Amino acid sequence: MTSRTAVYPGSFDPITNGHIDLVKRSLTIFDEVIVAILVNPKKSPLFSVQERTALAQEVFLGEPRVRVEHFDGLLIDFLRHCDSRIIIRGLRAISDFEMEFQMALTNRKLAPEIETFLMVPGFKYTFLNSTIVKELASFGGQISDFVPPPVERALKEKFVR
């Protein structure tokens, strides 16, 4: 049997419980799963891609089967290079599938041996994205139930007052 290898592609700016309940169960199915996060010119993130990184490494320091890396240019050369044939993606809403639709037959039609999976998140979590935690955070809000430990420290640094 060969190692079946899952790219969870995203900003993860900061990566929160919801992308970590979705990368979870994704090991249940998977050997290993990537977590690859996106460096995007269009976008301003809060956190630099080096600081979403360590975030990423950290919250997985003790599993063994998540790798955390970045990248920027297409995901399907970022596949190809990690020698994977597998995406992963989050649908939180109805409002999501059309954009994660699109995603996948655009990468379908630019490399037919890559395979999209759409997984939806836990219950608890389909109402939660980073630009919302970001948002309870520069307000003071109480994100303890929303990202892990270090991600909420970073946060609360980010958005001293």
Ligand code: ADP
The other form holds:
Amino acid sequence: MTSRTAVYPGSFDPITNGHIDLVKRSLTIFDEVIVAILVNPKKSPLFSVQERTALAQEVFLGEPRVRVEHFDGLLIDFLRHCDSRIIIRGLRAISDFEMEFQMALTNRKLAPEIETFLMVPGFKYTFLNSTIVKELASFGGQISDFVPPPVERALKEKFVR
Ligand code: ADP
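Got the form predicted alone; any chance of the form predicted together with the named molecule too?
Next comes the full complex, this chain leading.
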């Protein structure tokens, strides 16, 4: 059997326990997961791409089957560059569906050999996203249930008052 590399693209601004849950689930199916951090000039992220990459790398330090990279441009070009044919995305609620469906079909039109896997996280992560975590952190709220310790530290540093 050939080894299967899946690419999990996103902003990861910053990586949360929900993202991590999805990576762990993916590792039960695929041999390797590349966390692919999108450099999107249209968004103004809280963390630079270097910071987002370093945080994700720290989180997966003990997991040799996870690689963290960043990319710009078309996702399918990045997949071809990585020799992967699998995109992983998360579905938390019905509200995610329309956008993810549209993206999956667009990517299929551009690259029919690539399949998108829409994965559902553990129930406790279904309400979680990076925006909520950043908002909580900005008001000094407790975020330890939502992000791993390195991310908690980094968020606290960003919002030092
Ligand atoms: P993007 O800007 O591409 O949506 P995100 O980092 O917000 O980047 O999300 C990347 C992917 O991870 C998306 O498919 C999103 O649905 C998924 N995701 C984000 N948070 C969670 C979560 N708590 N549980 C499962 N999937 C998630």
